[in-house]
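Only one chain is given next, in structure tokens, and it is the form predicted alone.
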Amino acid sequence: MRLLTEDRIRLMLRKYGVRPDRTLGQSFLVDPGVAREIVRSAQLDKETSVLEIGGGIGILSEMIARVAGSVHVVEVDSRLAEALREVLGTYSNVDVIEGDALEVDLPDVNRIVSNLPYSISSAITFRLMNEVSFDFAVLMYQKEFAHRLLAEPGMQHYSRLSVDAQYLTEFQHIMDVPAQMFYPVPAVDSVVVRMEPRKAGRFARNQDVFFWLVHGIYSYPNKQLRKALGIWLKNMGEDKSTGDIIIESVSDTLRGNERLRTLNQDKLITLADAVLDLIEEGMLGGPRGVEE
């Protein structure tokens, strides 16, 4: 099977009655050089099992199938799933799974290699982190989203997403991909990153409390820590002065006047462990199941 060209993509889309839907992030990679670099970065061989989310019409899928032991391609659009079965029909190592990647059962694999649909970038990324066992993933994202995944404390793009994602996984920039590498051309550029489950470094004593705290205070990302804690606690019906107690208990690490965008993972873990102490002492309610 020869590689898909832009002209062939146009013909196949017409054949299967597909009009690319921007709301679903349906822009198809047409540059084989980008696809080759993605596959090279995934370090595939015949012992490797691969999951691809959003196969489209298969330029990346076919390259993966040539070198991997087994490939599971998830595609929500029934017309594109039919196209994938045609494009990949000569490969006995490919399983096309027709369905929503947020709902279908996902197999445990060695690698995940995908040009992820931008419309579900956050939801599918966290599903992969939490539900699929894999060594590492090579994933393409919308540029701004990727910058948030890669952002370090103090950077403009550092946000709750950065904190959540980096608690679970480590990210590495692989390459930038201009919008012109897709058909139809999207409004934004893309970035390919490597994502690997985090095994080193500190972890909070209770992960649920860590995420509960982060989601609460990072609703106010431009606030100072003490102020954000106070607002969060008040909104939950707690005494906002409890925030002063929390900060006092970690005063060797935090003073309370730090901007949330500057707090690194270790400081947030320290803060979450202090919050857990108050929950265990009955001074603070917690997320469901923790305080019981």
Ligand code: SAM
The other form holds:
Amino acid sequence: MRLLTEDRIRLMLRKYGVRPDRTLGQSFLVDPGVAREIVRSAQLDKETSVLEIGGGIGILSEMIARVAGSVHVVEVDSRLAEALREVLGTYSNVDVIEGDALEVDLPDVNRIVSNLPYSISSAITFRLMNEVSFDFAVLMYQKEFAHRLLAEPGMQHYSRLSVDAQYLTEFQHIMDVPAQMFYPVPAVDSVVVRMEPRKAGRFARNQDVFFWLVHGIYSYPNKQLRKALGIWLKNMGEDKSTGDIIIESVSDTLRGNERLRTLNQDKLITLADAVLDLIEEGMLGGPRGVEE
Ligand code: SAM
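So the form predicted alone is up there; where is the form predicted in complex with this ligand?
Every chain and every other molecule in the complex is listed next, the one we just looked at coming first.
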């Protein structure tokens, strides 16, 4: 395999007239060792189909094509899509999809393997979680974003993103990747994580209510639960005492003075189920579709 050294990447970019665009997250992996470790972590074989978001000039795509059954590579930049068609031209198992990964149809696959464009980290992650069927994914993110995906309750990086993402999927740290492993060198380091749809554990009785509640109260992650619930309910024009009723109904699991950031998934699910009870009893309006 021709290794895509930094010099070769420079030449390829010049050949295809690509000036790396930061807004498209165009930093290309130059370390084949990192690429190999990502592909190894994906546990591919000739029975596996793979989706890659943001093929760039194909360092990952080519390694994947060698070991997987098929690979669908999405690339928004038409010059890079052309480069990919050339670099991967000898592989009959590669399908280059030219377009925006947030808009094009994405196939169901066995694995997703990507050095993601950081500009769309959040949107593409939730699109993959909600719209693509896959066994597990190996994804590279900007460090801070990965830390939020991996954070546990009470940790500094634990945020609404952590709660939302961990409700749908489980994350595992694979490796840290320093910024120097890319050309051009980005401002931040990266982290590779494994993401797998969550099957075990408890789920809310109504997922829409869970996300509606979390989005409402997590605007105030450092506030105590009672206070955050009160503000959210007031903003929706609901009676303030509804917050006390909710807290009272979950008092064997939760206390009103617990800080939101410290609440684990199980407690938030308990809370969402209590909110659903009130909606079903007609004491609280719900997200669209739930109250009817
Ligand atoms: N896979 C290559 C690598 O590891 O060197 C490139 C990774 S680079 C971080 C991200 C790639 O995603 C760039 O090639 C960029 O053009 C592409 N990209 C950016 N936004 C995109 C989008 N919305 N849809 C598809 N590809 C996108």
